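Okay, so here's just one chain, in structure tokens, the form predicted on its own.
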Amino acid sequence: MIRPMTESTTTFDPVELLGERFLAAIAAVAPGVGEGADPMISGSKRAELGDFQSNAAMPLAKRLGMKPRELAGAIVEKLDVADLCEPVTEADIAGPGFINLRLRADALAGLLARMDAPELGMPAPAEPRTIVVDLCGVNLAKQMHVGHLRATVIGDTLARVFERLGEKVIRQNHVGDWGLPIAMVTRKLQAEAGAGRLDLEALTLDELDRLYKLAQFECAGQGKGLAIVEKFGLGPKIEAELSAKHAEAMEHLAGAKATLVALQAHEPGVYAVWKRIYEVTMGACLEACGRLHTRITEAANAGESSYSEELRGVVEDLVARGVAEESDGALVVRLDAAGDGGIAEPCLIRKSDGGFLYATTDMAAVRRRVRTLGADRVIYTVDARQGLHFRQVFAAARKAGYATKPGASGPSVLEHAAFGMVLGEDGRPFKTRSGENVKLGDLLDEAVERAARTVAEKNPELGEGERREIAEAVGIAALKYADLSGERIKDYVFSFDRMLAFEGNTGPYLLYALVRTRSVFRKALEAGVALDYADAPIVIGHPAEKALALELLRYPSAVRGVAAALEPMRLCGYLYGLAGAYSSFYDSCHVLKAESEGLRRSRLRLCALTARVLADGLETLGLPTVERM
């Protein structure tokens, strides 16, 4: 019996189709044994044998005691694919087993015409999911740098995903705003201020991160140079000098730790200071996550400042119903049971002396964010170093069911979408010749500026105006381009010469792509062709025409996919693929001067139907583009 395609068929991608016909197949000849087989659908490495073809009959045939070609026609006697493929029989059995398989063209055409929907074969969930996204993590008073490079853009690029595939997305700048580190600066400019030296209202985040740093100094004892002296008799002269300091220093350490009892009372004094601080900061990272490109805003801002009340209550709760317990004066949480974990180090949630850490901090957080945002799924994308620190939260969490929302039968999936680094060319972290952090902003001028010298290059007839644009999209695109298109864990050398390119795996040359694909209908215009294609029967009759075809139906499962495996590179990877059988499709078939009126049609259709996927593709990962470059 044929099974014809339905509006209610979930994916358009062939692979998946056939990968579908031929686990049918397989479970109706080894009922059992084949169900949940690797139907192992593989591009076919010889045209002339076919598009496709199927390898699952070699392991299958050795588990059920059979010869694999005698597997492979039992298969192809259950297979049912006749809605989508030439006919298979017993002469497209090769070698010791495999099943070739040829696409019909109007069963493409078919697939390419439900696909051009205004929602790319992705409607929308009946019931959305509730994402929450953990991304950015800035800490209060200092510059952003190429640290928070990845956290912010890794962490948008997923959330926009998620929200492409019609899911409820909801993004948590953890911000660090909280703690003795902030008290200190904050003291710092309660003093300069007072003293006349600092006006609160003309405060920039540079000040502001040179008084952080020298709040820091201040309040660093000389505890580790006082032993060296006791140790090394160096006598009583430098002895002398380090205890000063370090008196000094417990002075400055005592009146921080005031300010922070002080900020956490909410005294109008300091809080207005430290409410300055937090201006100054997120009004520059909210600057630059604009500029990135990004969807964060003001409402993504969860400081750790907004769990401070809850913190005490945390812990209360954890020891009252014995997750928690006493170690050494401190509390922890034991994971070490298979059921809670398996992982031999405790959670620390309380210290010895009382003081609470970023664990319980992000305890509470787990609890809001499931029990209160009502998250099915929590992402965070903090880098790899934080990989143990995440186990034992998360599996904390479970433990003391925070991470299951009321009334649900089971936890919420929680998830490290852990980063590797950002190194230089000499394969060490990516730092200044001073050795500091390179700020972000300095990292985004850099490529804008070398991007507007290279369209200045390629297109010199452009107005200035014109082309600080082009340079600034272009810019943005190359440098998060090149942080989402390798493996999100792995650490990746950061070069402008290589993420400008604009040939390549490469923002600019997909943002140059896009543009390729729309000037045919410029030139339409400009020739006075009719641009009615919108309804045109869809022809693939051309090896270019199907072999675009075959991308573009990949590209729902290229999105789920980038979801179900938090990598961004599968989506990158794709839209690569994409414009190269674009740009063979546009060099071997003519469009505005085709053969007949009906393929110029078609042809105009896969143009405008290459264009709105790569346009959708790249605002889902996050990618500024332009009209021309």
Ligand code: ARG
The other form holds:
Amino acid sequence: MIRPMTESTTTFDPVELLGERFLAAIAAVAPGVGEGADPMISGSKRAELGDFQSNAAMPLAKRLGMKPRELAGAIVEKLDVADLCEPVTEADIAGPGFINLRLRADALAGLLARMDAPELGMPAPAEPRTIVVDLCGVNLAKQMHVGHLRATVIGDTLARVFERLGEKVIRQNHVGDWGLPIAMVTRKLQAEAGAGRLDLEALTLDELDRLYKLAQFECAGQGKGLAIVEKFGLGPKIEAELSAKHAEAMEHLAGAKATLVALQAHEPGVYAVWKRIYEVTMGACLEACGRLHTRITEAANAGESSYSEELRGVVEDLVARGVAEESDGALVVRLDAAGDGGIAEPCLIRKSDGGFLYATTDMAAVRRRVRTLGADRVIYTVDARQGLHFRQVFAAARKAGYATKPGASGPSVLEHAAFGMVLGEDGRPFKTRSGENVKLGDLLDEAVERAARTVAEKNPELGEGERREIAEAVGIAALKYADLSGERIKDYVFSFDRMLAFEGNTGPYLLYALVRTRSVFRKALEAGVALDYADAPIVIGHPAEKALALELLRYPSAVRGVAAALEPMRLCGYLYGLAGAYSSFYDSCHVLKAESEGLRRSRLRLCALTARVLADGLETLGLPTVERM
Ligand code: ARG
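Follow the form predicted on its own with the form predicted in complex with the ligand, if you could.
Now the complete complex, all chains and molecules, led by this one.
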């Protein structure tokens, strides 16, 4: 019988279990030194020597000034793994002090049987923590582009992982829906509608996007150009032309500022236009979020506008408590002291003209998320290029006490889950041929379109409706998986061909692996084989069976690993490995035609557990799945 584990150590992962036992042995051998040691458990390099090995003795012996083999011997003496491993003796110490371990087949079977429960080794915690995930973050009046794909997909996956672990998750869509650029387009729309050139009711996002750019252009001054003209004396004609243009832009800008004031005062005419912009943008955004199989809904909407009433109070509070100070007419929070984060650049919270900034809103957001929503951890899934901004905001919020829950002894964890860029095949930021951002909607359409062609090729017998459904799932899964399966911080090259391949570490491959794993049950039904495997004794004999068992047991730690490092790629890699282990198992072990009735039931149970882990993992990643493909 494997010893029961406490809640904090509900693991079925042999690597973690052995690690715990080694830690205890090391602590007993070297009290005071061994407690924090790394047990260094890894898969064995040489299968004939064992399944796992611990390399802990070598570095520790150095610290203790002992001979490594001697220390290894002492560890083995104190080691208590009889319920997990074949007896470990002197003979299992190899080379300079590696300790080889061979798992007992019955221990493996016992662990698997315990994991084979509805929660798959991840029971809900007694006291869930509150995790706020800042994701999506689109901007009003602009099309979603490929950058928002990452903020949406990675953010939602991280949120799902915490949900799977039983934590309380609150998604927050920090929509860029306030400030001068939004006032510019609001004013532009008002003018267009006033002149009868635009029907606000029929407004589309494309039209909005166009008018946004136009408004930006109109308000862009010619200051730089004028300076050049003057410096090089390019002549009075061009100077006059530019001057006139500049004056015109300044007029537009002044108008936009007035619109912002009106917007802030919720003046009905202006506010109604803004509301329309909001509806059109967010309608399209939430539609894309739905199509992307995310759990991002209207409930997550917490845009910059939702903080507009709080900004003055935040700034006053920071000034009153001496957290913010004046600098050249502006207000800043200094962060250069070591205790404040040692950041040279201060966090600007009010411009000299009195305007608030992106950081001011983010300060208010930290305060609401931690102090009102009760976040223990706030995770920001935002482009890596905003790294400095978040370091400043986090440090300033900590300095102001906004990151500490009422009554808590220390601040909650604020983390920037930064991600890299999406690149084109030429290695440069992914753009259309004309140099524009690629619209997210177009990208989804093309992925699905291409998936449909492959699906039709592989299954010519499918009806139109089913083919569409499958293609939608395969296309979306491919796109999301490509975004999730690399190291988050790295840039990646966007390639439809690569992401849609049915072989290799891709979304379609994993969807197909799930279909294949389930197909054995269809075959069993057809062959009239009883599906009475639910509580069959598990038998681990064949090496491929053992490899699959070991892989299955790692599932809970793979999911926890994502939560700890905020790296979805860990779960992707895990599922890919599991699919491979299943494939080898299925190739080398008969299931329906197993040598005995007991073996058949045991193997069916392994198949069923594999299918459940795969399905659970794909759902946790947020990939849509299919019944056939
Ligand atoms: N709207 C921002 C952008 O497009 C992203 C918002 C990120 N979240 C935040 N709390 N600042 O860059």
